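Only one chain comes next, encoded as structure tokens, the form predicted alone.
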Amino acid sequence: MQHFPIFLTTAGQRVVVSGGGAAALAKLRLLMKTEARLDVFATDPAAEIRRWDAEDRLSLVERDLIAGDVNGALLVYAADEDEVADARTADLARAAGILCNVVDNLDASAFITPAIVDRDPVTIAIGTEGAAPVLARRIKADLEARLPASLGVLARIGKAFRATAEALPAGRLRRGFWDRFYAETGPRAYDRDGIDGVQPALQDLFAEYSHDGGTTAPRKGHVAFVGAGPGDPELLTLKARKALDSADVVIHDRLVTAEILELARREATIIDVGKEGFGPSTPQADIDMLIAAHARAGAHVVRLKSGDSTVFGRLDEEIEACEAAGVAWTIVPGITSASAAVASIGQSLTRRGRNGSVTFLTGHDIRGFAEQDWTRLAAPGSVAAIYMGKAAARFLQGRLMMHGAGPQTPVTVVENASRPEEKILGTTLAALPQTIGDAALDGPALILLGLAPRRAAAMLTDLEKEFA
């Protein structure tokens, strides 16, 4: 180890930066997160540095650094991006016995600044001793993705509560209290109610651990309704990944892919409650009962739904079951299959001058399907995303054409959107039932009314111009 990692106390200390260009800006953006007093010396400082000086975020002196300017400083940064000027700054710092970092010059530096993950007051420093700065940035990006933004909030609230928590017996019980706060209770309270919900949740948890002299602390269950996205594991949200990482029980739909289920922790119980149109199905009442029962037993339950759980996912019924059972819950939204499908065909759901709204409807519930505003859906330029509509394609065609939709209205069918076996079928309203029948689709399919794949749409536009 050539560089020993330490955390320096910067509050009230003076840090000197020589330079006013891109290198100095990069260091200053980091240094301004500290409580240090920043003095910048530059003959031609960037406008941003001048603005920070006007805002009293640093002190700018518009001249070169000279002997005496570094006296009393904790650290010095040589950031003039000029070999001679940087060497002169380093010499001044060494003569004054002050540590100096020469930007992008490891050999001339007395210390290096690591890549930093900032979740104040939690700070993670990553260094490779100059051997692989790109790797350090990659590690930083991975940690940034894994560590929730709430981490710093939880740490600050926990710090303020430490004196109160000392009333718990030292050892396993107190460690268990803090472990549950940082791993479960705190993040869930923050996700549900924001920062205002964390302190009450911490107080409730402390009351549990203080019960009966601190000898018992029953674990409360929780349900996270998680959108698994359209199937591609890389489209799973970070919050969904975290929920799967901590799940005791995962109750999932049929359309959730095996690749996503693989992301659940190995010890989790995986329960398939899939429903298949016109095929075997788990009754909704049984699903409600399963969710509530596992949560009442103290489990962290992830109810994993394909796409976004708030779109045609019977979410309200399951929430009502949780509330009736006295079980806490949160919602983790996901990418709905309509978004994945239009991305696959290179289109957008709305477009200025074409449509300012989009309709989401399901063909699985024929009664609800029949109650749509068909006149509006049949109007030129209308766009609709029809979920579970394969079996209702002829009904859809008849209703739309009956209300004035043209037979050449573009329609795209996307099967298994975002997955390796994805299939895209560009067709027209007149040919829709035949197209679906000929394709013998057996995967989840979404029908995009009013949209053609971008290449086909461009060809159609060119033809229209040619014969105009």
Second form
Amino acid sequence: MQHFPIFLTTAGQRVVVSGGGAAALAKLRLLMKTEARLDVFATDPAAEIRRWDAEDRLSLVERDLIAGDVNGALLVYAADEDEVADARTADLARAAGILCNVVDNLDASAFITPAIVDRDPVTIAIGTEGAAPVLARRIKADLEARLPASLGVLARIGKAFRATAEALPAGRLRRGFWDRFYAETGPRAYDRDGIDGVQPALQDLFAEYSHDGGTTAPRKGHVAFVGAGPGDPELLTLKARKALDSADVVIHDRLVTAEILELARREATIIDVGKEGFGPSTPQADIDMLIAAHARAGAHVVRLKSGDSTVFGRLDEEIEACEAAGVAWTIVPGITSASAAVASIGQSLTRRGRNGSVTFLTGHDIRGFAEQDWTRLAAPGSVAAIYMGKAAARFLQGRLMMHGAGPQTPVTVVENASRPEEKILGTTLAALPQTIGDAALDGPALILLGLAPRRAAAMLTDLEKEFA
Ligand code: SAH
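Given the form predicted alone above, produce the structure of the same protein in the form predicted together with ligand SAH.
Once more the chain from above appears, this time first in line as the rest of the complex follows.
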């Protein structure tokens, strides 16, 4: 190890930066996170540096660094991005016995600045001794994704509670208490109620542990309603991945793909409550019961639904079942298939001058084919994302045309949006039932009313121009 990592105390200290360009800016952004006083010397400072000076976040001196300037500083950064100027700064620092970093010059530097993952007060420094900055960036990106943004808040609140927690016997019990706070109670409270929820949750947990020594403190179950997105595992949110990482039980729909289920914790119990359009399915009441029962037994349940669980997902019934059972729950939003489908055809769901609103509608509901505000949907320029619409194609066509929609209204069917087997069928309202019939689709399909795939739409306009 050529470089030894330490964490420097910066409160009340002075850090000197020579330079006012990109390199200086990059270092200043990091340094401004500390409590050090920053003195910047630059003849031609970037606008941001002037602004920070005006905001009193640093003090700017508009001239070159000279001998006396570095006196008493904790650190000096040579960031002029000019060999001669940087060498001069390094000499001045060395003469005054102050550690100096020459930006992008490992050999001339007395110290180097690591890549930082900042969850203050938790700080992770990553260094590769200049060997592989790309690797450092990758490790940083990985950690940034893995560590919840709430980590810093939890650590701060935890720190303030340490004295109180001393009341618990040292050793396994107290460790267990903290472990549960950081792994479970804290993040969940933060997700549910934000910062304000953390302190009360910590207090409750402490009360539980002090009451019976934590020996019988029941592990509290929890249900996360997680949107799994349209199928591509890369379209999962980071929160969804984290929930899968820590799930005891995953209860999922038929449309959730195998690749996504693969991501669940290895020890998790996976339960398929798949609902086949008209085929066998688990009755909703049984699903509600299953979710609540597992959570009441103390499990961390992930209820995984395709797309976004708030869109045609019967979410409210399941939430009500949790509430009735006294089980805590959270919703993790996902990418709904309408978003994935328009992305695939290169279109927007809304567009200035075309449609200021978009309708998400279902082809059939519990009573059969679903009635809608057909007049509005049939109006020129209207856009709708139709879920569960395959079997309702003829019905939809009939209703829309009866209310005045043009037979040439563009319609696009996107089957298996975002998945490798994705299929895009550009058609018109007049040809919709035929198109769907001919294609013999067997995957989930979304019908986009009023939208044509971008390329086809462009070709059509060209043709129209030609024949105009
Ligand atoms: N909550 C889901 C919708 C559930 S209803 C969401 O937000 O996407 C089920 C319907 O969603 C299917 O009948 C189909 O219309 C649509 N759907 C789900 N996944 C799809 C996909 N990958 N491609 C196209 N449509 C999909």
